[in-house]
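What follows is one chain in structure tokens, specifically the form predicted alone.
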Amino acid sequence: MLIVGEKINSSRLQARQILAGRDKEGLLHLAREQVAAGAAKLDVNAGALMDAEPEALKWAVETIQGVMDISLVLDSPNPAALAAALPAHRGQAMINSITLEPGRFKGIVPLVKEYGCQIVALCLDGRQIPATAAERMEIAEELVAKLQEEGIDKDNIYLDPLVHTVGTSEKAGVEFLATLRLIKERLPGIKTICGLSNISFGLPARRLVNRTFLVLAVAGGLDAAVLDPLDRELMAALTATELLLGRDRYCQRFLRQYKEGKLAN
């Protein structure tokens, strides 16, 4: 499973202060600790800085990739910010995210094509937020069709079925998992991703909810998640889940992580 570290996000006070103050050492600390904990990509969001977003996003890309060989997820709906950061990115970037909203689609697709990016496609059309799996699936199919019409390879498309908090809708997890199953049935070859911690927003014991949801989602076919790799119990649950799903040949990853002290008895 592809793990994307979530912590360099300007919605978080620490990250916002680091990005606003161009704190190089603070940024690299956040990046290094997530990679050491198992992140294969790092999400970078500077949206809370408003007009300073393009410059801050570019600075973050240059700073991280100046010392680390890691691919980044440029987390912005702002074409101007993406256009500023993408030329600085080494290797294939991922853009998070695109929707069926006409302005957003037309603004981001040319950048995806020009720079050969991977793209996260949210099951949103710019009208009301789809509540059911059937509504989300309808949008998903249209999104994939339009992206492929633009010449974007399906290997570069990650669909996000939308994670809402169960704190406001007890069916949020159920509808996500149902959408996930439909995507796997109807759109073979299209990968899936989600922002994991949204499921527990506003609730106590968030880590418990997050790791339980992750187990269910991985079993349902989730390919990638934006999550906190520093949550050791979450990462241990993921390792055990992949073991039980037959994705860990000869239990090698599980045994290695146990020997490294990353798994609880």
Given for the second form:
There are 2 protein chains.
Amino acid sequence: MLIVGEKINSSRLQARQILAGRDKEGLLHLAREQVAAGAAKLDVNAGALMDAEPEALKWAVETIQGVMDISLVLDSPNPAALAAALPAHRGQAMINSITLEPGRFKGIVPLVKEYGCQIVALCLDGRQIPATAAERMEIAEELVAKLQEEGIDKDNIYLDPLVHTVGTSEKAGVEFLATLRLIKERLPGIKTICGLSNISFGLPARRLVNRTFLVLAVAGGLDAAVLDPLDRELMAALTATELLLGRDRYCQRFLRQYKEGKLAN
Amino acid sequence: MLIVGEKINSSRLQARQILAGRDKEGLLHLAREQVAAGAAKLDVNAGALMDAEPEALKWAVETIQGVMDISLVLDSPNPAALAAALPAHRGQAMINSITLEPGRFKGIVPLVKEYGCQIVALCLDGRQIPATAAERMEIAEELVAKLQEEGIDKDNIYLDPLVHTVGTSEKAGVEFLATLRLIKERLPGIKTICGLSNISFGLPARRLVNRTFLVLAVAGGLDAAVLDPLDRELMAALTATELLLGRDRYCQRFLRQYKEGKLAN
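Complement to the form predicted alone: the form predicted together with a further copy of the same chain:
Below is the whole assembly, all chains and molecules, this chain first.
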């Protein structure tokens, strides 16, 4: 399970201030605490800075990778911001995200190819938001076909089935899980990713809903998640899930994390 | 999801003392707190009292049902204890449990028929303990066929796929979930039940493992569980799971439990 830390996101006030003010120590603190908590990649989003996004994204890449050996997820639909940041990135970057919307697809694909990126592909085509698993699969299959036509290796494609809140649609969780199942069946070898927290938007006890959703999604075959690795109960639920799914030989990871005090009982 | 409260079990010291001492108030307290926490049935086990089991089981049934309107799960492999308690039980009792072991099967089936009970059928045949899902399914199919030959309605059969600890077998969770899936596929209409806590036997942070396992099992189609309804995080995980699986219209149960302070975030 690939964990992408979500906290360097300019939609959050703290991160926005850090990015806008070029607060190097603040940025490195956000990066270090997420890596220490188990993130294997870090999402970086500077979109709220508007015209200043390209420079801020580039600065964040240089600042983090100047000190830490971690690859980043450049979270932007803006080709200009990606084009500014990608040359600064060491190793394979991931771009979050592309869709079937024609402008977005054409703007981002050349960058994915030029820099050999991993790419998050969202099941959206710019028309109405697909509610059912069948509608999402139609978009998913077209997206994967088009990306492969462009020569992008399927190992580099992460499909995001779209997470909507169960607060307004009681089938949101079910349709997500059904989409996940269909992707595994019909697009073997294509990996899956999602942001977690949308599932609980507008509800109370969001962390409870988020971590329960993570358990269900991992059991359904999710390969990667953009989440808050500082949420200890969330990370503990993930560790227990991988134990129960037979992915933790001799309970080694579980017992080590228990000894480190990471597992709330 | 049918919740069976597990706490009136003579393998636990407190319950053993209550049952042995005919402590009426103690027994009713154990019963009431479990029902208040969400149990729809209560498991009653007096097996540790040995020769005194039949009288104690009968007393427990009379005492609880004398005051409360709840049906009970008579947890005993001992036909004498069941024969003592069943005439005292109002409404449909559940017996926990039968297996393919010849003596046990023959001793219990007549009681199931005479009293029209629900029956928990454990995937065991008295030979070696079946490790794989395929081995368990073989027993499950034979059990169901034999129970139906005896005229027992399939609506009254709850198969228990067997829960072993992941502490000694890293595939224990996976084989359980696979068995659940096979039961749903090959024995449509037969319900499933399990005891939860065996999954974490010998491990630390047992409640974390138990509640994560419950989420996975419910997603896999589990119909009923014998569990500790006083474990608030466990019950909160169940509520969130049912919300995410589209079984909580307009989030009504989730929001009500949140207002009642039952959902830890």
